[in-house]
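As structure tokens, one chain now follows by itself in the form predicted alone.
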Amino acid sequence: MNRTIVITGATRGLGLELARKFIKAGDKVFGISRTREHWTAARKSIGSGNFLLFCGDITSEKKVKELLGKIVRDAGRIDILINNAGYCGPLARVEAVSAKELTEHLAQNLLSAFLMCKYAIPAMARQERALILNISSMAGTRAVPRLFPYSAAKSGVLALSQAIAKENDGTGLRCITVCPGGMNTEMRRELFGAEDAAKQQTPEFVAGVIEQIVNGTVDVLSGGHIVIRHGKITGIFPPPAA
């Protein structure tokens, strides 16, 4: 389709998934990561030069500033914004978590896509069609105990993204939030084991789910969200009410 995607966190799980299944449809893929770490082994999976990787950090507004604009100078547009990057630290209950965890949470989670979305944005509105999916949890839709740090961060996307949405009602430029609930990824197992990672949906399902909402075969309203579940959709929600 020849479409410019920039995806965070592009080298592993959803992330990934994702890049693999736009470059297949044709399009072009930048993928972001805070390290070089999985680089490899995402460029061997995906196979092709149309994935092109960057290194930053993307709570630094100067490196995504910089990141940003380098995309679209070299791309010249940018149709599809993905902040799909995300951290989850440890389990703790409300009283044990430290300002200093609940800080890096809001970073990781939320700082990130706000920094994205911000220095994204002026290039995307002017454009006849853009979209931005911010990748949030069912987490971000109710609290889960133990986690209250990344239900908290979580929130915040699903907030970044109706207050995007409503901002730019009249243009071109779309901006949906995904709520997947858990998935079998790393992050899963790394918090609640391989056993039950193993239970969870695949991200290769979500990032099918969100290929269908880009391609308009699964209709979500900007400043809506999405959640899915147990390897179906189980909810499509509309903007909340001016």
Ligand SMILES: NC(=O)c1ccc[n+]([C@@H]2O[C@H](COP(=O)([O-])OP(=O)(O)OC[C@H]3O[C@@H](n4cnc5c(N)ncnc54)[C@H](OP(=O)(O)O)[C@@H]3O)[C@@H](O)[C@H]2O)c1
Second form
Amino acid sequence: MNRTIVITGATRGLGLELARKFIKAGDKVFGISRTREHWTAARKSIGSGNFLLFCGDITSEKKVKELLGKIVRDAGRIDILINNAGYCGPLARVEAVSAKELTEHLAQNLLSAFLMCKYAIPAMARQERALILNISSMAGTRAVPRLFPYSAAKSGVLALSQAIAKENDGTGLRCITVCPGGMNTEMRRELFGAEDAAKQQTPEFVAGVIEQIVNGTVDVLSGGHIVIRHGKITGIFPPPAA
Ligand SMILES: NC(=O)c1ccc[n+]([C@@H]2O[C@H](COP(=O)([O-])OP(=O)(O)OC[C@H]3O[C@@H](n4cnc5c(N)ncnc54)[C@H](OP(=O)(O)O)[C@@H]3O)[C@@H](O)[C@H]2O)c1
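Got the form predicted alone; could you also share the form predicted together with the named molecule?
Expanding to the full complex; the earlier chain stays at the top.
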């Protein structure tokens, strides 16, 4: 379809599956991640020259500004931005959470998505149509015990999307939040082990629903969010008009 799509965390898990879907649809994907050693496997798995990877930690304002500036100069536009990169640290009760761990969760999930939006919106708002998809979590819609820092950061992601949607109401720029339940990815494996991860929905399934949102076959209003759990869409908020 020849769209320019920016995906953070595009080298594994959900981000890699999203890159695969959009490359297959004929789009150009600009992926961002920190670890170059993972790029060979990601590139091999996608196998297309339209998958361009950039190295950077998106918690750095300087880096985000530089990367987005370069992408906009190269591609001339950003049709879709998917803020997918995230972090979930070890399980701990609130009284055992360190201030450092809370700060890390806020930086890796909320500050990063905010910075990407802050520096992408000026270019995206100039276009007739553009879409920001922020990946939150079911944990962002209701707190999960022993995952307070993650839940708090992901709930902030919902607030970010809602503010962007309202601020750009009546323009061509839309912003939607995607809230998956558990997925079989490295993040889940690290947190709950391989056996548990294998029982979760696949990132391919969630990427497929996101592709449907982008293509309009699943209708989510700007400022709204969708919950995808156990391989099903379990809620769209606000519900689509009957
Ligand atoms: N897995 C689940 O069960 C689950 C459930 C609900 C929601 N989610 C959310 O879904 C999204 C994708 O999760 P996932 O399970 O696919 O994650 P994952 O397997 O841990 O992959 C994360 C990706 O993000 C990149 N990344 C992480 N921090 C980054 C940073 N600061 N700067 C640039 N790149 C960064 C990683 O590459 P590098 O390490 O090389 O940078 C990697 O490519 C996340 O937002 C997550 O919170 C996951």
